[in-house]
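Below sits a lone chain in structure tokens, taken as the form predicted alone.
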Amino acid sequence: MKTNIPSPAWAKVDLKKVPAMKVPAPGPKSKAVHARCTKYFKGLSGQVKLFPVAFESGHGCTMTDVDGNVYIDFSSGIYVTTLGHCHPKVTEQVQKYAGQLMNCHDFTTEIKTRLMEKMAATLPGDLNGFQLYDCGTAAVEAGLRVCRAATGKHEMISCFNDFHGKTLGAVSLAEYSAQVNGPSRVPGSHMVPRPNPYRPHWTKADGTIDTDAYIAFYEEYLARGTARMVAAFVLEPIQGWGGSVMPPDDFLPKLRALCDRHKMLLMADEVLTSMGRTGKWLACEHWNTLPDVVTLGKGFGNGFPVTAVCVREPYKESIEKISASSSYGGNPMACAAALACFEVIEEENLLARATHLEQIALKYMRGMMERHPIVGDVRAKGCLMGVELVKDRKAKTPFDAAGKLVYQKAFAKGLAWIPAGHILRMSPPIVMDDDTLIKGLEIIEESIGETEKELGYAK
């Protein structure tokens, strides 16, 4: 595939003018507004308490604050605009239906006719039933319930660091909190390591992390941890909040033949990683893996909230068994955002633009890491990208405290984008184009630099 392909012209950033910090940031207007909203919002997210900012506007691939500060935007509003912000398409369909239709319940029309065709058309295999949520969270619960229809059984087997959503079902595939979260997890649910080649649980003799081993963990565990009743292992292909995590390249394949030998169905997460962001439709295409049941969302609507749970042929009339129909899912103002969405990624070519970038990304933080000594580890599949900071890279110690001051000091300097302790996560626009890339690189590296210098760690 040809991946040099040019980003589109309307999302061209001119970087004589961008990012242009007027006044330090958080302005004082932005602090005046953070606090009158404060006053009665509660429950920010932790990248918001670490530099609290008011946006006004977004043009794509930067955003503008309340102060006039204009920022390039690594975040892609925490992996939503993936086209980014404003797309003319997606604007137009969102207003033409904004108009016309905005919400029938679940009857049909034909704007959500035309959104399954394209959707049957383009997602690979044989995934081929739909239904419409409109949130993450929603699909993922969706989804849940597909899995234990279809199969009868009631088990679920996630991975440590993924997440899944926000409410009982999804929370119980995550970490849990007690405190936060309830007394309990949902009975049935369990969770086992997944393979990350920086920080391997088990490895071959030559150092290297030995995927089989993972695998004979999960059939041990099977055998004794459950009740033998697991309907679905459910994973992110890459983990997102878990810091843009890649698997090894045999891991999907393997984790694959152990679902269809167990008779569990394979649930993959898509929320975060599909539509392009990855340089793929869905992340396992990267491994030529097919999930039973796929959740969509984030960039599925651009920004519009919309999402989807996906179902392969066999299964698909299990959908029917577990009232799967929902007050906004599907309606017209979110089909025509999600349509749009598909045809721009297909008219501008941005499955390949996605893969451009990630090679012009890992060749520089390949550089940036022989350069800084708390770098650790780089990766990146598309515009999904992230950068580990350690004290030691021997050791791989989390470097918690650089991560904090590396985001605060590349946001002061006009990069916005998203926090996750001591690994530094980016997801810019597929639309971007090259030179604001390396611009924003740039920025974080010149933010790790000063970081080394002020904990003591510059070379």
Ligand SMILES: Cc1ncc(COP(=O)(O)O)c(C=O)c1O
The other form holds:
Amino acid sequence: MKTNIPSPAWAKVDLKKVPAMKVPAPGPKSKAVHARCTKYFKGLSGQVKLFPVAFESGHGCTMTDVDGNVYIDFSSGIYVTTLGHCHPKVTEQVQKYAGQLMNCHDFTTEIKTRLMEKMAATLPGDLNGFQLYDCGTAAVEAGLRVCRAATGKHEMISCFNDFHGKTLGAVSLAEYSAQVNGPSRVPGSHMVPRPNPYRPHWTKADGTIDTDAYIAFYEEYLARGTARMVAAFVLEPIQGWGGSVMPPDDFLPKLRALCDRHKMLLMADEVLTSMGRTGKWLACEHWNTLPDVVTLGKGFGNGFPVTAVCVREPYKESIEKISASSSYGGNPMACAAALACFEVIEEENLLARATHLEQIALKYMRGMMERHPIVGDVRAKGCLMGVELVKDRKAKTPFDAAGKLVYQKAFAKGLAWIPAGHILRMSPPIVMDDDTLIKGLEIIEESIGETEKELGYAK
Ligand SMILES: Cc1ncc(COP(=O)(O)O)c(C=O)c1O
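Same protein, different form: I have the form predicted alone, so give me the form predicted together with this ligand.
In what comes next, the whole complex appears, and the chain from above leads the way.
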């Protein structure tokens, strides 16, 4: 695949003017707005608490706060604005339908029909049954219901450290269920470890990860730990929230075969990884694996809240059995936004662009690893990138204190981003130009260097 695709001109950042920190951030206006808002708005994420800046606008690959500071965007909102903030075509389409028809329940519209046709023609294999929602979690919940309806079974297997949303069914698939739901979890929810090449549970004689050992464990667990009523194995093909963790290359094909052997469905939660984020429409395509049920979100509407559950031909009639419709799912603005995203990715050749940015980032980050002892691992697929910070490379002890400092220092230098704990998660828009990507990585490296000095880890 040709990958040296130029970035679209409208999204080019003028690095003479960006980043531009007019006042130390968070500045006085940010602090004042934040104080007023948080009198009432209480459920802030950890990142906002650590850097309480208030934003005013976004354009392409930059964001501006209420004090006039301009940042390079290394998070795309939260993996959402994959095509850059306020992409002209997406904005135009949402504006058009905001003035024409905002909602008509789930009656058919021409724009929804065109979106369905585009999805069926673009997504891999026979993924051609769809239902639309307004958040990723709702799509996940619908996916679980479809898996149950299609198989007549009720148990679900999911993976340690994956994330699927915060309602009862979605959170029952995740480790922090108790934190969100208290003592209750949907009956029949099971969790298993998944292969993380940097932190393997099982290795082969040569020290590399042993995917077969994971599959063998799943076989045993299915026989002994379940009621043999497993509807689906549900996973994120690449862990996003968990820290941009890539599977070993043989994992998804072997998991697909396991699902077939046990007559359970494979459900891929691609809310975070779809729509070009990793350089393909679906991340599963990197490993030639076709799931039976797929969820799309985040970049699906590039900021407009629209998500989908996608189901393969043999199971799609099950969508009818789950009372699938919702108030906002498939409203004309949402459909227009999602259709525009498909068209923009094709017109601007952005799958190739994401892969091009991956190659630049990997080269830079591997150099960073040589220069900085606290960098334990680096990884990227398209514009889904991660740097793992450790206290000690041999023991791989997570270095949360360093992660927090690097986050705050880089933000103060003009990088809007959302790392988590010791993992520096990066998800720049796939329209970013090369120089801006490198500038963002340089800001991170400078912040890592300062952090190493401060914590006594400098080489
Ligand atoms: C893989 C995955 N699934 C589901 C969700 C939930 O999506 P939403 O926050 O839109 O409900 C997320 C959100 O981060 C996610 O990353």
